[in-house]
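Heads up, the chain below is alone and in the form predicted on its own; it's given as structure tokens.
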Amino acid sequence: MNESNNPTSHFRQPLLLTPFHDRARALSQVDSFVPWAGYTTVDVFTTMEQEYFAIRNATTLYDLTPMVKYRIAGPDANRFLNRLVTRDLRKLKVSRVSYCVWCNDAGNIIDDGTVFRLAENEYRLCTAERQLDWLLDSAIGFDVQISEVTAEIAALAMQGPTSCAVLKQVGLAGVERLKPFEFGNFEVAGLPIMVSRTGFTGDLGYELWVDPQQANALWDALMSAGRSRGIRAIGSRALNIARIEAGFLLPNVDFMSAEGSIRIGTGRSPLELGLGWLVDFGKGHFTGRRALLEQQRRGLRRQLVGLDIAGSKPALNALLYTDRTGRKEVGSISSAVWSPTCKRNIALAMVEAPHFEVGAMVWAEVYLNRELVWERRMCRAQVVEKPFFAPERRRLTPPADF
């Protein structure tokens, strides 16, 4: 066939299709797709509300295939990763997962992601954005091989209180024994899959990793087994509400990668993002250590915090002030939503010192569009602890059989 007549040629189909695309397209009622890391993914299948409540009350499937995946292997794999990230990965055992961040020399975050220890000298690094150049540059001097394997692995996020029950129903004996941030190998109808107890919802949930050739068979088996427990495919909009409730950060929303930022002062360190618990100064040198030590010594000038905001209108992108007159600006909101589960108007915001201490009061400048007429409101906001929602079931092992 002539390339110009090939409907799948790159200039006719600029976004890649995931192995689950045909199944997702069949369920899509509003034809709402968005790009993610070079793939086309569903933003919403039916309504955001239906999908959100499925996360908190049933089982949901979210196509995680576009998550960028790297295989890191070799005699120096652990030394390389421990030099790259701020967390001490010498403590990470085989069949365990660790959430990590990595920084540039100035201590500003390049990206965050999860590290899977597949074997003694083999790891998988999953990130939202492509990082191959940074990884290769950082690997100079280490005996390690790094390759992108995104297209070689299909992935599904299976989240919700009945997710474990559905996995057992489909035949994954022993999956209930997986602890948070642990993974194991199982079979579904003869199909080998890797299952990790990880997720982006702050709820009970798992992530399933499978050969792309087996993707549709896995999807069909899960949908059939989960029918009695309200299984539903979800898109990015519903997931966004859940991750804000969980206090999870989203790249290019709550922080910019230091490699992608242009303007001075827009970089953010893990200490400023409230991720100081991921920084282990006692493990030895890592990229950004000196800068982070100096920032810790000086004290933080700003920090990302959780806010509880008066009223019911989300304060997305609102500026924050010391009082309702709006004279002195002290921060801005990056993520905001009315939480249906918490029954609270919540937000994540970068706030200047000393106003980021828990209990501090600030004012949010919220603009409301009512039938094309804009109204400005100053809403009281209080700094609160994160996460906003943290059910016991997310850590219970074995989970309750809902």
The other form holds:
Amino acid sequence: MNESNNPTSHFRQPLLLTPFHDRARALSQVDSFVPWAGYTTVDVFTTMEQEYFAIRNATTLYDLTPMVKYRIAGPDANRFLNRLVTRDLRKLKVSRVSYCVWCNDAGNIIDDGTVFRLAENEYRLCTAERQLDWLLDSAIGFDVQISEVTAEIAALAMQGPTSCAVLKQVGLAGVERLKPFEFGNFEVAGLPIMVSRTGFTGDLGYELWVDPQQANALWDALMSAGRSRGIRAIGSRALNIARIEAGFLLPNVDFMSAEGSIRIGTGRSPLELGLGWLVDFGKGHFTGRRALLEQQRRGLRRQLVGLDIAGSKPALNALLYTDRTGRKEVGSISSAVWSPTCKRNIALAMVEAPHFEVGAMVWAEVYLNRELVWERRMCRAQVVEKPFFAPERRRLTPPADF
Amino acid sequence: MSAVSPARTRYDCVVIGGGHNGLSCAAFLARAGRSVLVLEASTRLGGAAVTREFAPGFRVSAGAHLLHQMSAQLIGELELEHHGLQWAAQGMSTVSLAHGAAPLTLGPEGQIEGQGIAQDLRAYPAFATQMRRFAAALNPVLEKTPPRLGTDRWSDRLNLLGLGWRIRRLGRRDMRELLRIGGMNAYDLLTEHFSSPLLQGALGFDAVLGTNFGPRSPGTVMTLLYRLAAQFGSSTRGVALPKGGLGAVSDALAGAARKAGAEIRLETPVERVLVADDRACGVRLHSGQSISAGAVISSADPKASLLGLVGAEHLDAGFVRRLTHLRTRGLAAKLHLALEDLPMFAELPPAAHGARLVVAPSLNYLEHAYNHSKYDEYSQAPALEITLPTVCDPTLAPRGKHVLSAVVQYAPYQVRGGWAQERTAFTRRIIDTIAQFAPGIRALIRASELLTPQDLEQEFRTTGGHWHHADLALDQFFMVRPVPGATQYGTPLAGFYLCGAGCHPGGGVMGIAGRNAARQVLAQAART
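Switch from the form predicted on its own to the form predicted together with its partner chain and give that structure.
Now the full complex is given, and it begins with the chain already shown.
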């Protein structure tokens, strides 16, 4: 165990180390670490580009341990979760995963995450932010126990076209039969391991869940088995490009977590975030349902959309306008990147009605830094379908051998 | 009388709870032509406005024992006097008892009598008159459904404007004074005006009666004004005693409800509110029977109604959190004594024994009594509101015998050691306190009954055993009572309403919450 994980010395090093930290530290060439949910994690190992291309062309390891994990168990676990999230979880089968969002009373998103049904009355909820308080408030009136198990489970995301092949090579017999959003229990060199076909890249990929004691052994086994298939450890910067291409949202980047925002009007509903497909009004009551129905009845005033922007400069934090004069503002960009795979300048943006329909044209105000000389450019931007990148291989079961 | 068969299972409105607010609500709904069913869990109607036997031959108002604030308008609207409501006493005086000294008597019109500090005797009438002017300005607030902010309804805006206008119309001096004292505590206000401990104690007691406050707690001028404002609108010129005890009010309300066509079923506890398509559509009884209804109105307290009968699964998590934070722990107990004869209170003429007797000889006495409750202890020297109802209404006891009924503060809901163990000691403590003023009383006691907040919770089915269902405090009052999201008698669940003391204007036997809720139900039906 690391010295920093000792609860009596936390003040010496406020950020915790994940079970994969020693391995990551050894591979880090640029010493670029960032804090994430109380842990030190890698931003970049070598270069962002190298790592990004490994996601799309080979396979990658990303340390997911800081992702907040809750164990939810008890006779009312299903009723509790079904009232918590906007999606219908009544028929979620054991060994299936569901991507969900949950809202406050006003129908604004608190967070998104994945729900794993581990057993009849036992679930795991994985989220970006800590929110035990909200879960406990939501548990009033339900016979359910909730505990945070983040430190008890080491997690690795293994994403990229060759990920399935590497897993098979390392000895996970039958892993190719896992369908998207399915998980199963396997063994690697005698170590029990849970594998889910989930991820944050929009590509073929898996997430691996193990006892922290076995973290290094798993890492070593994967790295050695994957060498011939281009395996590479990646940091969060490369992952960020992939998740924008896949159209996935980040809390507190693309939307403010409703219970964490202070200003009135900064909360965003799943309908506004283009996640209406996650909202099931027919499943019975859930927190925020009445507010969302009312919002739907009144019509949306804004929506999060994908933009395809002229030029090649990422339109980071750009304001959007109806025309190039920039007189009437109609939204702003929350995530932007040059997509190396799509060869498009893409962004996620919150756009006001009626400009959020696919095909609508807006103008983005992009600032360019040319050797410390700043230029302002108005770039044409078109509302387009998301995701920007959705290869067939992400769904194909069994995956092709690359 | 309605001609429906008892097996009927479909009504326009089902009212849960046959307390005074439930009955008032049912009466107004039935008069508007709705088919109404009232479901009462216990064997008696009235809830906490009930008269029952507590010792063979001795009857008492087991919950509330005085009418402080029954609405004159409501008594008129429902013709309660035609339905048998009669008065044993009206405009009752308050007698503040002193240790070894002459008591102080406060009359319903601001009169004061007693041997005290001459300055106070002169100052009191002017103070009382000013408070009554404030009360008159605020009284309409209690009668109406509170407005909501952020709606675009004109009724809400007019309501708020009306309140502002009434305060403005008090005149510059009075308005300034009202705004100055509105957020003060009773201790500061009363020591500003008076120096007689007996007078301060009696007025301070009114500020904290039925609350979780001591006289130095913030907001106790508001609770004092609240009590006065309600009294101002009462037809009984202040505190009154119905003939036959408080149960007579409930009987009259039940009479009015039945005459209007409402059906009432006793011993019919409700297990669950039925929900379909995100709307309350009826109730399921403990017996298993289901009754469907277009609107379900609960006079139970907000927690029992929403967390118990509806269930958290039909509500949003943030709303449920607010509900669980609603302060509903009772702090008052009730003592009933069956007496062989009228106990004689020292220095009190026999005729004055029918008055409202208050044991709160000073503000510090009250504050000391309150201090205990903060640490899960009962008061060593409790404050008391004593009535001897048999002085004005001999029908409550066998000939020549008497009943003493006392509200006792402070008795926390949970007491260290548990009430089962502390009950006898506390009873003795209260009787000792009374005996300081009525020395011969111990020999007269034939039977006694103590109702702790836990007993009140059991008998009247109120979460926490609170007299007012939920504390009357600035943050649980008027526009935010009981909690944001359940104001104006509606709830987040369409078709489900609250009409109990947990709603505006709160506790005290008034019947206003029931009437206002009925109006909201009718208005909602008209709107949709």
